[in-house]
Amino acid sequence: MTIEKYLVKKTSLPVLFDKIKASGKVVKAPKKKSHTTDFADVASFSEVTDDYIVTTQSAKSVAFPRVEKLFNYVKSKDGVQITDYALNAIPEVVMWGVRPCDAAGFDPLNAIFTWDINDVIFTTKLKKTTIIGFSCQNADENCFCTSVGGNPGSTQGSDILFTKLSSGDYLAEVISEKGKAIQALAPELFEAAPSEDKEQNLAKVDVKFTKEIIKEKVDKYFESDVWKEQAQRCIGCGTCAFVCPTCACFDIQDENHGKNGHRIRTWDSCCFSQFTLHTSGHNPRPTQDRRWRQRIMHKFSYMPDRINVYGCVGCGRCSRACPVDMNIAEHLTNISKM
């Protein structure tokens, strides 16, 4: 659908929030706790914070949680009885306060989970999720969305995108049918579109490279020593993957007690030393530099080749969270200049 633009006054945001809550949907929004800000169930608008560049964790867990039960099973002398995931029990969720980089991250995730087979658990959760994004007015040295095709006011992935104007009121861009459904909860709050230019109210994020240049370089320098140089500090903790909006590696395990059990999938990471360890004892990626190369190649070469999307949205979470101060934007900038 064509993007429709409206003015929503700052005093109307809490009213809209309350209307969404009253509709029976689960609302998750950025909530500050100690030194972190993360998406959490919120009961009222007063719990929502707007004091963040990006949340500590990404928004992806709404459709791809860290630990997820796939099915239950019961063993008996007659065989195994399996109880599948109850798809009809998945609630309608509204993610309020999603930054444009996070919203854009759902496209690569969807491409991964529908690549060779349709993962009905993921796709059903995503279908039942409405993304209400908020443009970025501030950025820090770790942000590089403009280098990977995004920008602080990108509408990609959002159903409604709010941009704060100089008056304190908001430009509301209604982008999808799910966004129209939210608007229909309180149509009186969506007034005639403002004349103020959206761009002047956005954070400034300089372009450091392009994703196409990175793809060209990593394909050319697969055997380069640059991977050893960049990975010297890496301790293989996997933090970068766990905060990333687009990382989708997972492990599958069975947990049981007697004859009852369930199968779960849990986040995993190509940074882990045992990620590619074979039962024979052979590991095709035995050193951290090869695992770091795999991470970059996967995001900037393998994904665009196989599923026509890149695996990085430039949110900078991996650099903020890294305990040894590895900075992916710096690494990618250096690669672009090779």
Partner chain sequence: MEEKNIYKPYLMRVEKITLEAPGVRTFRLKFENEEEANAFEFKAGQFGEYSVIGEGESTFCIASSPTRKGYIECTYREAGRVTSALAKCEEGDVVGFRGPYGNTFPIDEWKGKSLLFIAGGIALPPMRCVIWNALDTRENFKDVTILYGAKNVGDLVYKNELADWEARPDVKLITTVDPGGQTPDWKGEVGFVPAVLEKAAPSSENTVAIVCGPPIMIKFTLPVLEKLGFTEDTIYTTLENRMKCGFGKCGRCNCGPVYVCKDGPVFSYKQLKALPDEY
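Keep in mind it's a predicted model, so treat the numbers as computed, not measured. Positions refer to the first chain, counted from 1. Whichever C-alpha set is largest while still superposing within 1.5 Å between the two forms counts as the rigid core. Residues that one form lacks are left out of the comparison. What changes on going to the form predicted together with the partner chain:
- Once both forms are overlaid on the rigid core, the distance between the two CA positions of K75 between these two forms is 2 angstroms or more.
- The protein segments that move between these two forms, counted as runs of at least three consecutive residues with every Cα displaced by 2 Å or more relative to the fitted core, are 74-81, 255-261.
Form predicted together with the partner chain, following the form predicted on its own:
The next block holds one chain only.
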């Protein structure tokens, strides 16, 4: 559908929020908790914060949670009984306050979980998720969305995108049918489109490189000392993957509680030394520089080659969260200049 534009007054926002909550949908919104801001259940709009560059964790958990119970089982003397995943019990979720980078992150995730074979748990969750995006008025030195094809006011991946105008009121862009359904909950709040330009109300994020240049360079410099130089300080903690909105690598384990249990899928990281370790002791990527190279190659070469999408949206979380100060934007900028 073509994008429809409206004005939503500052004072209408809490009303819309309450209407969505009253509709029975699960609403998750950014909430401050000590030093973090994350998507959480909120009792009322007063708990919702708009004071964040990006949330501490990305929005991906709504469709790809840290731990997913794939099915339950019961073991007994006579054998095993499996209870399949209850797909029909997946609720409708509204993610309120998603930044454009996070909204764009669902594209690469969806590509991974649907290429060749459909991961129906992921796709059902995503289908039942409505993304209410909020453009960025502020960016920090770690943001680089504009270098990987995004921008602080991009509508990609959102169902409705709100942009705060100079008056404090909002430009609402209704992007999809799911967005229309939200609008239909309180159509009176969506007034005639404002005349003010969206662009002047967005954060400025400088273009440092392009994703195409990174692809060209990493394909050319697979064998290079640059990986060793950049990964020298990496401690292989995997934090970058855990905060990343597009990282999808996972592990599968069984978790038991007496005779009951569930097979679970948990986040994993190519930066962990055991990720590729064979039972024999052989490790295809035995050193941290190779694992760092894999992280970058996967996002900027293998993913575009195989599933036609880049695995980075420039949110900068990996740089913010890294305990040893590895800065991906800086490293990618250096690679782009090789």
